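The form predicted on its own is given below as one chain in structure tokens.
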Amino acid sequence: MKFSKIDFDKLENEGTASVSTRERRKFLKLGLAVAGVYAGGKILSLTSVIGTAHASGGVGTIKKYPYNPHYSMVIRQSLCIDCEKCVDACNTTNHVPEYGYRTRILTKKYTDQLDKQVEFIPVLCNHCNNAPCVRACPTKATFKDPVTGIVRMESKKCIGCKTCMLACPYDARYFNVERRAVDKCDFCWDKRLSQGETQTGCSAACPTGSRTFGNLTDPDNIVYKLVHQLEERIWVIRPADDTKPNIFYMKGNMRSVDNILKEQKFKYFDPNKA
């Protein structure tokens, strides 16, 4: 399967790795968070965390989240081993054709670091709160679910103009020839969530827990805890586009993850046995 190349080697990490733990704690005492970004953002971004969801792009106070449940996913990058079980599960669950994709794993190679030579970056539709694809669609085939916030497609309304594909800053859509319509990730709404499942196919299939799916509105949910934890910085891809994405990234070292999840285990989902 071939995808268009994205040259991540030329993207500079403008995150907050240089900010010391001592400095970070000073910011936190002031009610500010050091919000990291992966590429194209500011070197240091300070956002208030007093009663707000700082990592989700300033969508407002916790009680004023736009959706409930507010489905989101946290990608713990260092836990991704590029096994592609998530991709296989997605393709099987959603009947994705060989030429299409709903999720991918990009590879970033390092040439000047002895301890790290390659890094894997899972990507998918970011289900943006301020989704440019929704605004671009002339027939409203692309829409944001008013209850869950999931960006979905109504294939019957799609005229195949591909305007939404051009509008998406994450290259997360493809044209399904058989359906004659654009297709994309919908957090497995049709095949799993609407049927009572609590996990997407990709998150359930991930053997390391790299993909963590849940409800950003619920303070007891794993996703909420990961996004609001103070041990590690959280970032989103292309923050300068102001799309307010709901896919968050963190490095996810095992110590902080164990503390946050409190020994919660992940169950592997085999799509072939579903």
Given for the second form:
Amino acid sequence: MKFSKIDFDKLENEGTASVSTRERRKFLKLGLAVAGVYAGGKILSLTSVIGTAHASGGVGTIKKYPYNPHYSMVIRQSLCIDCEKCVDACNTTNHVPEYGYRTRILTKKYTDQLDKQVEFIPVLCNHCNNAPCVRACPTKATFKDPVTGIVRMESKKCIGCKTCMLACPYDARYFNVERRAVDKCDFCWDKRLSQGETQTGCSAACPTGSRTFGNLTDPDNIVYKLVHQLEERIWVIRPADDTKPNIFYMKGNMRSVDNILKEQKFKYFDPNKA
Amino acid sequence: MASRIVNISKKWGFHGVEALKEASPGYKVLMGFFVLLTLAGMAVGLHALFVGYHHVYGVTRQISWGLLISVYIFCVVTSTGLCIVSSIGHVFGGEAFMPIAKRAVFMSIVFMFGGFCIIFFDIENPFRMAIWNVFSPNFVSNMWWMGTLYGMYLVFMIVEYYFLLDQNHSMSRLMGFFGLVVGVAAHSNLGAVFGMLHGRPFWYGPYLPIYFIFSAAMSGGCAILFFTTLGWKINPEIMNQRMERAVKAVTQVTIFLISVIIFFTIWKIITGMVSEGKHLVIMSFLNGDYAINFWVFEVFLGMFLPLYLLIRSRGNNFNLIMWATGLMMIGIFFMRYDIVIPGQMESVYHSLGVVEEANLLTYTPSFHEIMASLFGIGFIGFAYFAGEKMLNGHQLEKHEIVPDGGYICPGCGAIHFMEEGETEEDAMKRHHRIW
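Could you drop in the structure for the form predicted together with the partner chain? We only have the form predicted on its own so far.
All chains and molecules follow, beginning with the one already shown.
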């Protein structure tokens, strides 16, 4: 098979006049997408997107996230007051024995800050897209739910080698003697979500709205709105482990967040203001 | 039946239970001690299994691998090492190493069984393992490969040992080769069980799989020397010129391997000191909670003392070799312990700077863990002492291949080569002048 040769040097310059505005926009958009400027470009490398960038297919399409519903939690750290209602709710909902926990609240103290001396950081299973525990399990007793992306346990297969407990970079697992298997947060799948509820035990119990749970593929969902914005910094814990976690953290008591939740596009634009 | 035992005795050197009965009272007491240790360990282990490990073991949510895993690793490292070092002789044809093969392969199997005994009491649901490892395998899990490869390894070693006893050299060589390949795969994969946990910076990386292989070879050399010289104490007849030469060769290899491990350890410490994730743990080795473990046991007993004593022994002084390698075995145990426990000491949330995880986590083995470990160790001890008697000191009956032009020296049992125009006597004199 022969190809006709193209001599690039002898081709005429078409000029930019023939490029439509539409095409230009498309091209710019592509550049922005590549650079990660769209919707959470700064968190691009940390979040759960597999493969292509956030904005490659426009905003809010299902294709972007590997699961649907893609359950996720955004923890607005500044709102946490360490009341531990979430921990209690978790323990009662999931019958967690007293020697174990599925979630807990860590305390970080400061001595040299003017506004606050203490910060509370709720932690739980991050339901990583690239979950080290799932890889480590010899018998597939722990697995990524193919629909929701929740990291779940099939207790009868657990041999109790405890490799997953060490593989987990979030200390989210413990051995439950009563179940004779490793136990962990399943976003209350067994007790609540599979029975039609939309909130986990902990997020429903949170009095300040620090724990916000939802579906990351739904543009109307609160977690989608919190993650897809540029104003407030969003991070994950232990990003260097490259596990693509689904628990996002932000400070979250800022005006901009209120604006986001009130669906106002811009921080400094207040339509009610005279 | 009786005639069959006589035949096996002739061909395999198997002297049966009779040999145990004829042992001296002191020897019987020693074997009885190890039997008691095994039974006591098993009883305590079973107790732990029934009341639940959670209540009686010292392991926690964050330090979930404790003493049992350390001893398990000690056992399988030694087993692989025995296979690696002995394969120089009976697989690759290093003539000097041939006489150690039978004892080494026997002990390799024994150590592997001992390791399995110990991990039985660490796995929470060992019976489920047998089912789901087969029906729900996860091929990307190092843990799955560990079980599978070590299982295969054990089968190859047992088949190899059978052919060694049966003096079928080509088959024993072939099986030894497969055993070596699978053993190295299994053992480096054990390193990867730790090395692929990327949330654990102290373990993560290619260091551990590589280190495990060299470390295994060192342990294997040490174990061969220890068990051979101890066998010589039990039955001085096992030592002939040929065996002396083998001990000397293994001593040389072990000295080299200790040096390699010193080199590995130096770089582990130096690189760890500049790593954010490892710094705290490394400092606890140098001047913290693990300083005694590290300096006294790992460095002094495990490396420098045996290095010095083995060089001093010149490969001839068996008493010195026995003491050097016996102490080294203790040091090697602490090397394993210092891999397993410190890797978990730093909580995953330590780097977050939170109050709860500001300090390094601590772990102390419980009584049940110690006893369950001694179940395996007791078994190994008993199997060794019983094996020395029942298998008549693993003595050879020319089980190795005699090359062309060589003959087996009637004086020492070694293979000698005659040069042209030389009589057997001249050849023997020439060979023995070296020694």
